[in-house]
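Starting off, we have a lone chain in the form predicted alone, written out as structure tokens.
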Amino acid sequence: MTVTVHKDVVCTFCGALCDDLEMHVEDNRVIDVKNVCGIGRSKALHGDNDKPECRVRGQQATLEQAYDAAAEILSRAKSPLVYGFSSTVAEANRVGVELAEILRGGLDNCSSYCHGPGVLARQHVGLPTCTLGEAKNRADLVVFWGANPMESHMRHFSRYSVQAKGMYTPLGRKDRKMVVVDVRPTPSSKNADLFFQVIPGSDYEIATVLRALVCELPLPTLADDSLVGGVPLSKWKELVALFKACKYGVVFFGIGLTQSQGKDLNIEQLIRLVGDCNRHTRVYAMPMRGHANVNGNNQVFVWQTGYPLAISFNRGYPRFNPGEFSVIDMLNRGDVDAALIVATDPAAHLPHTAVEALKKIPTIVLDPVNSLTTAWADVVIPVATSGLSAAGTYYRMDNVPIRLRKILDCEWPADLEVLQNIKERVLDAKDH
């Protein structure tokens, strides 16, 4: 058999969305990759060997049968649930988008529990912001908070932060101060040259002291040995020196600020401190996405509701609410009477609560791999995978898209293609 070598191809695990793989495919099947992380090798290796079998109600169907059942399920629902998205195409979570407002039904994404607070936080008070380029060539300071990327981005140091070499960073490293904030000691903080171990729940103290320095405002009721957050203030004073002293400094932030106690104030009081350190010299703040396209999913969501997440149709226009149209809350308060997840695995990742109401409803699973959900859904779907046997737009964690391209043939059709089938049939029963 004949090896072919695809270049430039974009890894689909995280939100740094790698675009240099390099990937060997004989027989149909990738049997090597080259330029990635352990986990990104794994999904290129083994993502579109798993898939599950297409059924309907326990017993194996046609896909046409699958789609049939799938309309008919939505369209009877009262109160449908289309929820997911985070690792599939943007074009797959348009038609996403339009099958919710069909069904008159809620539609959330993951970032309801993850990144959420951070989206919401940015309607507020806006998000001065730069690209993973702009990071690589330019930072002279990294500051992770409440992120450990060398386990949750694993090549975000080498290819776009604090080992990168870049275009005013030559050096890399050395060229480099790089700061981490967080509740434990982490295999990314021992890399720092400065790392603050804070007291959980702290992050809004901590940022509002850090604001009060940046601005020179007194702080009548501390000494450079009390503790804020856990650590002196004077430790503190090191890290406004950095940020004074750097000539371009981002900001990383993770899951560890947006959920913890104060979420979305926390991220609103960070992008408020960046604002600050504007004034002096120039810093920029990015969340560390993480599901590979849950951000093309607030981008696409917003472009067509005008809201990035916990929106409800019931009333035949877009509402937003979060916390009474979030997956979540809707699930526990038994506000769903039937449900479409796409690409995503809910029973692995959301609370017990939920996931045993999602047990009592008509679902439908679209999934290129067998999961926790598929082994119980009413409908399961077998997808290709994006960016292996499907092409489409993700947006990487600095929103800029790129763009994947298919490698593999698949016997199974891509989301896109279900989707538009399922509501095509849908729109059908609507008019009879």
Contents of the next structure:
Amino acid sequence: MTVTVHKDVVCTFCGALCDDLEMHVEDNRVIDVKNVCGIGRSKALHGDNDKPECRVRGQQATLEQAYDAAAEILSRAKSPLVYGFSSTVAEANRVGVELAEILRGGLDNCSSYCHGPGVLARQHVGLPTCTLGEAKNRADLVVFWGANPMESHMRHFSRYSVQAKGMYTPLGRKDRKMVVVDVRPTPSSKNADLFFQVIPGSDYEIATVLRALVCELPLPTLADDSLVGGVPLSKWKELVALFKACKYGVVFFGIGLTQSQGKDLNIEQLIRLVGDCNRHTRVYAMPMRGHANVNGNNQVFVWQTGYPLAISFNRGYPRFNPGEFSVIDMLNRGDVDAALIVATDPAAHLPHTAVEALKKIPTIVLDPVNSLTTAWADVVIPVATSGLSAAGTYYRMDNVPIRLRKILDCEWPADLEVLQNIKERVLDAKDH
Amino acid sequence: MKRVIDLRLTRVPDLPLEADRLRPDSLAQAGLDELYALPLLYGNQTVAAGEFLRGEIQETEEGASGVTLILRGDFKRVKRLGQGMQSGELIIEGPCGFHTGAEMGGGRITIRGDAGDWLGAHMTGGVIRVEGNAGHWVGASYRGKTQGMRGGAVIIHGNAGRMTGTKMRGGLIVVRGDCLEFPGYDMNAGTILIAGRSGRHIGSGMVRGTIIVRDGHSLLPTFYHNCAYKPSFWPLLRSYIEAQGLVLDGWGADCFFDRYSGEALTGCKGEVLLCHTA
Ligand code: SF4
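Having seen the form predicted alone, could you now give me the structure of the form predicted together with its partner chain?
What follows is the entire complex, opening with the chain shown before.
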């Protein structure tokens, strides 16, 4: 058997979407991967193995039977939910939106419980942001707030931020200052020049004080040794001095900030802080998006419906209200009577109560691999793996669209094709 | 002529029911048949109100004229009751769901149970009284909008959730119990009184307006102490709240307040009053 080497393949595990992988393929299997981190490697090596069986109510079925069953469940539902999409291509997202509209159902994606608050904050106060290429070539100050890329986005440091050597940062790490703000020491914080270990849930207060310091407002109730978020004010002043002295700063914020107390308001305040810093120098903010294409979900949902997440079509037109139409809240209240889940594993990610609610209703899942959800879903449709056996577009965490190629053959269709088939059947059912 | 429409929920809906057509001012003429035919949104289906409601209409010549709509039962899953109403009275004998009284411009709503989130969001007039607890976002603005409640009053006998009065632009919110974090977030004008314990970050981002609280343990350092004084408006506000049927224990007419101005980051024109003697 000959080994084919594919260069510049995109890793589809995390939002960093490294696009320089080298994949060695033999007999339609990836046998080796180069330029990749540990988590990316295991996704590349095993992402297209372990396909679930095509099943309808526990019985093996053909694809046609599965499409029919899915369309029947969905077109009968009074309050269906179409949800997921974090690991599938933008093109499939678009059909998902169309399907939700035809069904007059709910539509949500995984950012609803990870980086959604950051998206909501961006709607309110905007986002001064840059691309990862700019961060690599220009940033002389990188701040990681509530993010631990050493464990979640392992090649972020070497490709884009801390150690990357760029046009104006030829020495890499030596040309940069690195700051970490987190609730506990992490592998990332060990590399930092300055580490702030803060009390959980104090981010809003910290960002407010930092803003006041940047704007040189009086803080009469605080002395230099007063603790703000568990850290003395004098140390925060050092951070502000770093901000003001840098030529190009980037604040990467992670799920530690978006999902702690205050949520979107934490990000609003952080973005405003970054805005205030821009009175002195150039500073940007960027969310450290987790799942590979969760940013693409927001992008597609916005250009299709006007809203990034938590959408309801039950009146025939899109309405948006996080808290009312977001997946966890809808499931917890029992507002859903059928669910179509695409490219995510709710049984692994959602709280127990929401999973129990899902188990009580007819559930259709499209997944390239066996997951906790495929074990009990009513209809299971195996699909090709985006980036390995299906092509399409993903959005990197800095909103740059990246094209994925198909390098393996797969006996199962891509999400896009499955969704189109279900859509056509639903349209037929609604016509009659 | 006084018209009393007394309806009872015959079954609790198993999916959310949107009932923005149930408001007293649009039922001034309707007979029972017309009322039962009103379209409600049940999940994504339009159903007739009669599928969920039964009751009677009484008309008398005595007393003040107007329409009173009484709803009896567990309306927790029913959203948008009294939304946009301009006059009349709505009495809910039980709990109610999201958006009750949202965008209302006049009239009265009395809720003898707990209210859902977004109670009185964007309201411009009228009075809402809740005998139980209220949810999050009382009198707030919906996402993407810049102004929340602009007038009227929301009187809550129990507790309130997060983000009470977010982006509020006018009117009054009174919470006799406790409330969760971020009351008066990005507030533009208006008055919020929290008689119990308040969650953290009172009035953060407030531009103008007044927030009256009992304990200020969570005031951000961007609020500055000005003075201790007896504001002349306090006895008036207090008697207005009493007239609405809510007595605040320990908040006498001669209360002293510590005045803080803030938030500094947004111009420092808002005020937080800390009750001294309560
Ligand atoms: S950092 Fe993320 S995108 Fe890059 S190789 Fe690792 S898992 Fe893949």
